[in-house]
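Form predicted alone, single chain, as structure tokens, below.
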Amino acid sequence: MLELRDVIFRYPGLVMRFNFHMERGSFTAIIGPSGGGKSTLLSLIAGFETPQSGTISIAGRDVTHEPPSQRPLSMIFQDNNLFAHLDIFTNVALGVSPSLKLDEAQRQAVTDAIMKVGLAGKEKRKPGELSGGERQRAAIARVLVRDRPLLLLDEPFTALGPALRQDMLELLKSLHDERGLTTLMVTHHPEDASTAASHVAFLADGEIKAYRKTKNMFRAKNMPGLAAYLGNTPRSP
């Protein structure tokens, strides 16, 4: 579904490297320190940044120079990424046609995709009258009328407190099982790949150290680096 081959991207005193390949319909959380790379890889696949060389494939399609709008995926960020002066009927059509000229079908997609994440009865609210967990709601929904088979996260849901980020990615985990998505999110919080997701990357140093399932990749003995982010290095006494 997904695949950097040979990929370089350049930054001042660091050069990273990815070789790297997802499976459709897998869910892969990337973990990592801070600066290792981890948001740059999804700028590169989303289409935000170009490398320097090297290819990236989605779904067997060649998107290396693609512009963002025409790859077949869609992304959702930290900050939500709505836009405040319009409402939330209207920031999820956006996804259906930025014209925002809908046919009654289309109405009828919005409507249910924001039915589906729970905000049913606030279509015309503005996202300033909505909460943190509310305003990520809008943007799933968003996603859900895009239809793209391929979803970045990009620390999605960093600033929601423990209980409501469980439920966005219970939420989350069971819109990508209903649709067939394959999903790829960044994530500075282990316990999220535990909850959500089938496979992780640990990213370090601009390039990917280990790719393994969850559960394999936590019980790893043989990865100091992924011990200390984890913060499983012995202490000296």
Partner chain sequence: MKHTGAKITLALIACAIFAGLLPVAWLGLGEGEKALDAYTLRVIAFTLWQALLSTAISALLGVAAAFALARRQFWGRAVLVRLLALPMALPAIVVVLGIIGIFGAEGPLAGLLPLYGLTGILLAHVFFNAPLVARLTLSALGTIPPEQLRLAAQLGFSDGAHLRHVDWPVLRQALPGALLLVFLLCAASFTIVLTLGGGPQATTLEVAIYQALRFDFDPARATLLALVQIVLCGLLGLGVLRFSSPIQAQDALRLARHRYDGQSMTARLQDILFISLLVVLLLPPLAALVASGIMSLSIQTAFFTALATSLVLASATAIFACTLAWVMATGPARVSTLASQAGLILPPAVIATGWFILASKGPGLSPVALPLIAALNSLMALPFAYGALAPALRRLLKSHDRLCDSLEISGWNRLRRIDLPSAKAPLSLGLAMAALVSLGDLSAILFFGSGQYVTLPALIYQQMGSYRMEGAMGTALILALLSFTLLWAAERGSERHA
Contents of the next structure:
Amino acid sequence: MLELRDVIFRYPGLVMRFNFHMERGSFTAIIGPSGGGKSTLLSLIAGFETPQSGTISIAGRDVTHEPPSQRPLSMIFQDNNLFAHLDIFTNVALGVSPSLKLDEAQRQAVTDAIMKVGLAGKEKRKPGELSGGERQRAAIARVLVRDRPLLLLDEPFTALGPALRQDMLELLKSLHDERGLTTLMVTHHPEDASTAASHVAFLADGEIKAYRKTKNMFRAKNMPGLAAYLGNTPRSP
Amino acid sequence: MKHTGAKITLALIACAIFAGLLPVAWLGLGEGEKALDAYTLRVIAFTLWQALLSTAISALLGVAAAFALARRQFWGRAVLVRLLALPMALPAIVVVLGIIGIFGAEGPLAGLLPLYGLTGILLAHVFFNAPLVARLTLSALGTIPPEQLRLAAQLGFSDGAHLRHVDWPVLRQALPGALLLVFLLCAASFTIVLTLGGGPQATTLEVAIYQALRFDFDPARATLLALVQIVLCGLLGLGVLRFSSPIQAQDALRLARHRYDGQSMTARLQDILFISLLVVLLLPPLAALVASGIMSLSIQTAFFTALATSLVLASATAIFACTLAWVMATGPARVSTLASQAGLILPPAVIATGWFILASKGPGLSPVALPLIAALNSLMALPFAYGALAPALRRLLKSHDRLCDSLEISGWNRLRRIDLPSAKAPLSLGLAMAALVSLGDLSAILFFGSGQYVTLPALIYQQMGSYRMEGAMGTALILALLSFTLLWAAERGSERHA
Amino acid sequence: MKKLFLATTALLAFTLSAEAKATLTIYTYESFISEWGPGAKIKANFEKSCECTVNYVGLGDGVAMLNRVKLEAQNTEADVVLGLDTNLTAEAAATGLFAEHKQDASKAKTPLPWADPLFLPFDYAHFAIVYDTEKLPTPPASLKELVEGGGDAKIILQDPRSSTPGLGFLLWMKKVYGDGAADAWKKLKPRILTTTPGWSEAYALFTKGEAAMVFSYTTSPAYHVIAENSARYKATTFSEGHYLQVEVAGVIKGSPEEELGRKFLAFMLEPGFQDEIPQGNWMLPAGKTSTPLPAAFNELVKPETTLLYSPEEVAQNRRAWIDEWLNSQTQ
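Switch from the form predicted alone to the form predicted together with the partner chain and print that structure.
Zooming out: every chain and molecule, the one shown earlier first.
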């Protein structure tokens, strides 16, 4: 589904090199120390940055030089996913049509997506009137109406409390399964990975040091970088 | 207790204004009253008309150029961005001579534009103000959260949708204040209007006030004219500021700020066009200044004294004006924005006369001359400092509020540890802008300087007054270089923290 | 801010220490005391004989000085006001703030005999149209020719609402045309390139080559000959005569240094003062100089007829004449 081959990206002080292949339908969590290149990896895939060399393909298509809007993916950031001056309905509708010209079926799809993420009745609210969790739900609703096969998330729930984060992950997981999405999520919380992810990638020093099934990753004993990163955080069983 | 600091500052500004106006009004009590004669009405009409045209052209060119500068990376961009604020520091006559060096009878573009008349006035005003609008707009565009730029790219926004959904919300905050500033600057224009206007048909209210205060020594008329100016500009200010809306705080992550819009051919051509226009507007007169100044650099003792005086005054003004602007940014938005323009709404000549009357009743002028110059300069610099600092600062402060409240960080600690470090970018711009206003000011120094304090612009006029026109251009060149160095330092300081 | 306070304190201390000797405070215009003006040498020369310290306060121009004194009235710091001109002396006298100079006014060499009991002249010059010989080989020979003669050569004038020379040209026009001045102004209008706020702007535009003529002084060419060794700029002689500017000084009545002020006015007509005038102020001395004037001054235009309104006439009519000019130019 997603393949990065010999992708090289130079950043002041760090050279990143990615070789990475992801199966359709997998839910991969990317963990690793700050400054290791997690966000840059997502930016390269989404097209916000262009690699100096190498190829990126999604669903068998080379997208290395395509502009962000042409790539078959959606992305959710930690914050600022919504335009503050537009209400929730409009923010979600932007996922269907940036010019906001919607036919009846499309309007219905927007309403359905908003209901699906549990924001029914809040269509007319402005982002400023919603809680942090509700704003991320609205961003997920927009992903639903956009209907692209690959979903990128950059620490989407970091600002939320543990219980709320758990709820959001479950919602995300169920939508991932229902829509048959391929999901790549950067997270600071290894336990997020065990909750939702089928696979875990450990990324440090501009390289993917390991990419394994979730249960195998946390059992790995012979990876000093990972052990140091995980430290005292609760291990998966 | 809400906004206590801001309220105190606003009261302070009100006092400064009344301390200027009331003594003058009191002098003129019971004297003549024919302020609104046909002449005055004509003057008012011309003042508003040329200011409106100047503002419209400056806004169009400035905003379009700011978008182009935000979207494109090109060789020399950094220099161009720093040059944007430079005209502010140049005395009007220096700019006029620079423009004449290009479009004048012996310039390379002689005859291209009729220089004496409305065209010349507009050209000089746009030279001063289009770059200013561009600079302020560029700052505003810099406050857009980078995630939204990326989101817009991913959702495939057209340039129109980008403008509507991403840029307009921040422009709506910044533009009314910036345009009001430009309008007031042009309305209060004096040297440019008289020198390039071609004759007394081009007269602003400021000229009429100056006339009333000087030759006619008619404080009653000066007060009435000043009141007319306050009412007109004040009403206009209130009207304009109705369109600005309260800020929606969202904090940005430190992502590289890169714009993805403007990829179409039309957009590219448009950006090239406006950057070229900006370059053609800004560079040739500056080049003419450099060319005529470099031939006649004469560094004498008078120069070093003037340099030192300019620097002391500019530092004091920058610190004082930015302190005022900072405190006002914590207060109610519309009132503060309007009050920040006080130094433009009321002519400096009137404020200076009033302050002088008070000073001469008290300690006399000499002990308070320097503080008075710095205070008047601060009042004149406040609109710039506020325009550079307030929009970004409001956003920042609001985003810090909840966290700081929850951590019980407040007062001095919050200022020192949280707000000041994170506001470094807008603050250094505000400091630089205020310093530039002071560096270029002539009115305060002429009124209070008593010949003991001579700044670089005052030195320029002394040289011109004794036939040394070339020497004056040399001093002007040094003034320009000094201002450019200051801007460079300020932008470096802000980039390192952006 | 600390630096500011230090500077202010230092200044205060300096003023206090100088208090031991008598201090003569002189209000004058700023270019008089600039690096290129005659002020510094005159101060040194006077201090040699007066047992006193001269303290200049520099203001924008004569009008600014008069306004400053009016605002301060009895509290003024000035002992002497130096640099008013004859267009301002009636208003200055009306303030009642000036004392008689008690000098022999006939010692002053001015083109017209001097008799003012309050103000004593220190220099003078006739106004003149200065022209660029490279642009205008044959300048107009009279004001009438300038106004009515046609031709495309343009002139730069100063605004009489803000400038002393500007007022000078207005008075010249009035003196020559009388009641026909408004019509003459209308005829002149197409030849006026622009009207600047002050002399400096006008002269800067002129030397930048914007126009062939500028309103200035008969003495202006002397600067270009002496300082730039250039004969490019010359003054015209007008057959109707030239309007005169006389710069004067007066003593403030009841000031603690009234007598010292009178001594300064007497000194003003001596070579110790007058020697500095030609090349410091670029005006003609109103008293004896120790050496003859530089050659360039001998080649200047010497008007045969001097035109001048009395200070009282100017004070009474200035506002009306300016309005007349405004109307003629804005229709």
